[in-house]
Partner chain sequence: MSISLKRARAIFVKDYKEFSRNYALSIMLIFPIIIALIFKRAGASLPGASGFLFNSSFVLLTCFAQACLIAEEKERNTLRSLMMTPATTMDVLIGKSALVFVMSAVVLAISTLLFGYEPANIWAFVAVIILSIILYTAAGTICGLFSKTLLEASLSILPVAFIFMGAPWGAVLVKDYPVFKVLDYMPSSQLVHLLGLSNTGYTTGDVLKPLLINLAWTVILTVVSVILYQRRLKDE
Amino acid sequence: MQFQPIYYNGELLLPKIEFNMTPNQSIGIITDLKRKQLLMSQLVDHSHYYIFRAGQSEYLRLTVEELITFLIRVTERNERVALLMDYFALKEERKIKIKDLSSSKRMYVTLLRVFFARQPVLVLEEPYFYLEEQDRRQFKRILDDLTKEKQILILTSNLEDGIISCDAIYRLNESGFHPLDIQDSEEDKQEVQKQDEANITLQKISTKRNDKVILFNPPEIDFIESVEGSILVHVGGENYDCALTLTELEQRLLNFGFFRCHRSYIVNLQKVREIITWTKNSYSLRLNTGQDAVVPLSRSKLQELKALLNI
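The form predicted on its own, please: structure of the chain above, on its own.
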């Protein structure tokens, strides 16, 4: 997949982007609204891409069953309506008009048109943004099935939405286009050697931004991540560069309630609000930071975390 560079008032908003999408793969791009629009604008004229835009909503006067029947007919598929209603988990809503559904269920039903798309590549903008937890899980299950025969590109501003369904995730911002390391691996099972930290007197974590040194008290920090060899300390929705390694930070912050939840992430356990289980091998942590931040949790770290939290 290729995207051409776009400049605005001399500023490079969209660099030249090239990446390969292999069969049966889903890829996520984490970026802002403007860049999402620029990406989608370069795909709309390609016949092998099916584009689904955020907030899309049509056929509101049809019932759920009528919409599914209509989509089967126009796409000339052979599925039976009753079987699809069961597959979509919509048997109870089958006679309800789409306009009368809850906002989450209405968006879930609207998203189902991607199931009927003929194109080999599905491009979805913020597919999970409007969905409540149950509808998120149902739609994730459908996307997982679709990846068996299609390629899926998800454009979102939310890391959690990328983690839910994507095999690979990239971040696109003013710094360029970079892959994020979120994949679990056997390396997660290798425990970092713990040292006796009883006498630690560390009170500040030193970071840098715009040539200024900024010191943070450990409780202020939400989480820390490693991105392309750089260490970013996240505080209140902002991130700051840090010269220390993740291992050094893990050792220094151990007595302040921090936990190495992934080979690329350290999280402040005081900020953890929810452990999300997407599949038996896919987990993430939602933080109570005011920014609704989400970080990945390695499956090999799950039991250790439960022990720490006494759950």
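Positions refer to the first chain, counted from 1. Take the two forms, find the largest set of C-alpha atoms that superpose within 1.5 Å, and that set is the rigid core. Quick caveat: nothing in here was measured; it's all calculated off a predicted structure. What changes on going to the form predicted in complex with the partner chain:
Core-superposed comparison between these two forms: the CA of H46 exceeds or equals a 2 Å shift.
Could the form predicted in complex with the partner chain be shown next, to go alongside the form predicted on its own?
Left out here are the partners and the other molecules; the chain alone remains.
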């Protein structure tokens, strides 16, 4: 997949983007509203891309069953309505008019349009935004099934929504287009170096931003991630570069309740609110700070974490 660079007032809004979309893979791009629109505006070929925009609404006066029947007929598929209603888990709602559904269910029914798309690539803008947890699970299941024959691209501003059903996630912002390492793979065995005694007494984590050196107390830090080799320290929704490696940081922060939950992530356990167990990545941690604070948790680290938390 390829996107051309876009400049606005001499500022690079969209860098030249190129990534491979292999079949059976869903890709997420975490970005803002402006860039989402710029990305979608470049996908004009209707025979190749099915675009589901966030503003999509539905024929409100039809019942759910009538809508599914219409979608089957208009896309010339051969499925039986009753079977599909079962598959979508909409049996109880079949006689209800769409305008009378709850807003989460209405969005879920609207999202079903992507199921009927014949294009090889499905592009979805903020699919999970209006969905409640149960509908999220349903829709994730449908998307996972769709991934078997189609390529799926999810554009969202929320990392958690991306983690739910994406195999690979990129972050696109003013600093460019970078892959995030969320894959749950075998831990690479790094040699843990013995720390000097002196280093443990050092309490501040020094970071850099715009040539300024900023020092943080460890409890202030939400989590630390490694993006393409550089270390980002997240504090209150902002991120700061750090010159240390994750292994060094892990050693240094161990005594402050920090935990290496993933190859590329260290999280402040004091700020963990929830362990999410149903995302593509198997597990994620939700923090109780700011927005977009979800951190992947490796399967192999789960036991260790449970032991630490006495659960």
